[in-house]
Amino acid sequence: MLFGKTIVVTGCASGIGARAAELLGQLGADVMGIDRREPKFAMAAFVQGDLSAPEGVASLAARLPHKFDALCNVAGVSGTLGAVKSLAINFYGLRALSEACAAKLREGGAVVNVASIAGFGWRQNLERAKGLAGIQGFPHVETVVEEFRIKDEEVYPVSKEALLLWTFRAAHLPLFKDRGIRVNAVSPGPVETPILAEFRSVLGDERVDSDITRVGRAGNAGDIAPVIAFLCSDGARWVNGVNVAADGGLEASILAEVMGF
């Protein structure tokens, strides 16, 4: 389903990113990575970048093909950056990098935004998110930042939030909705990345043992990387703004206790 396909995979250095790539391309796309550090292993072309400022994202959309198929925003960093520079990768570098590259994506192509179950607070937390989500552009993240008293300890969840909100609005967009194109989120569990160690020491170890406790083991990038494939592909034609936890029944097992049932 994918033979053919010329696919964009940011954070293909490392971790989901690295192994999203690789399966990409072992199910016949010619893939495109995007990273600040060179990827360990050969793709169809691979082009060094940062999305942290507008800039940054400027030059990375003019060096991308003139036309391919799916854009998969895997690159994320943890918070230990602090909250400026992790809600600006997190969210608006890949918001600005996604609707710059709008006109690039084929008609029926596809936008696939790797998230978290820790976005999951974004209906708690909607008005917030709605205001990071409605800024438009590129902003002065730092001015984001005092303004909506975003802490560096909470900012990954924030930023996750933000980008689950604008993955269902992005899917009405006439930006990306005019020309079929598809726009959906993963949200992985905990998973066995070299940025887990990073979260236990953003969210705390309690947090990360709880999360894997409730599903029986941490998650790995094999386990994520075919749900992305999938989303490419024309077998989800006809998913749209939707956002799949991929978390070994994480998200189920919160909600029951959330909701009570």
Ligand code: NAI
Second form
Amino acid sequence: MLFGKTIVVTGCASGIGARAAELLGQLGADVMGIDRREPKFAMAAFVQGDLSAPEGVASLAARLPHKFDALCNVAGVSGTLGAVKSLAINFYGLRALSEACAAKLREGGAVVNVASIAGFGWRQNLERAKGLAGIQGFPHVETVVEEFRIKDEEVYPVSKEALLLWTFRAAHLPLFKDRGIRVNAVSPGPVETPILAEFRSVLGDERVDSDITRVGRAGNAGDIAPVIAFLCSDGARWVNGVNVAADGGLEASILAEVMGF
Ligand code: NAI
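Can you swap the form predicted on its own for the form predicted in complex with the named molecule?
Below is the whole assembly, all chains and molecules, this chain first.
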């Protein structure tokens, strides 16, 4: 399905990014991984770096190949690092890398952003998400956190709301659209990876357990990787600017509750 494509995957050293990198390789792609930590298995290439600051993103982008087919933005943090770092990694670093890679993506290529069910509130918090996504470039994130009064305990959903809003917009930005580059998101529910224990401490056991109970089990990285692979593939050539929930039905259940149907 992905034979001959070169695909860059951030967050390749753990969880969803690691499984996605492995599966993309099994489906025929040359996979180039990015992470701040060494991956546990070999891939076509690995670039070590940090997405939390503009210099880190610029250095990573410069070390990527001249041309590739898809960028999977999987790396992310739970919020335990605090509002500034978390917003920088989950949103501004991800966006800066995508913008820096746009010219390297081949025509008809794809950007796949791993968001979260935690970003469900983007409509309710639209003005804040618009404000955060409206800031151009990689800003001084301390100032942004102060200006928007983002608390450490709420930064994870806030970062994912901004990411979803940007995904919808990016699909129509000339930077991507003019060369047929599709920009989509995948939103997992709770998935058994190392980050899940951190979510329990940030969001609380009750929230995580209630989400798992609604759909019968937590997901695993293998439930999410094929969705990422599909969005990278030519089979998704008419899929653009959407958020695909990969959550066992969690979003549908929450929507039914919120909208009363
Ligand atoms: P994980 O903790 O297993 O993997 C995250 C990876 O991102 C790690 O390899 C880490 O080293 C890398 N990373 C973190 N900060 C980085 C930085 N500054 N620069 C470079 N690499 C960095 O977590 P998991 O579950 O695989 O998460 C992947 C994505 O899925 C994240 O964006 C997360 O928000 C999202 N997600 C995860 C859910 C879950 O329950 N596991 C639920 C919903 C979304």
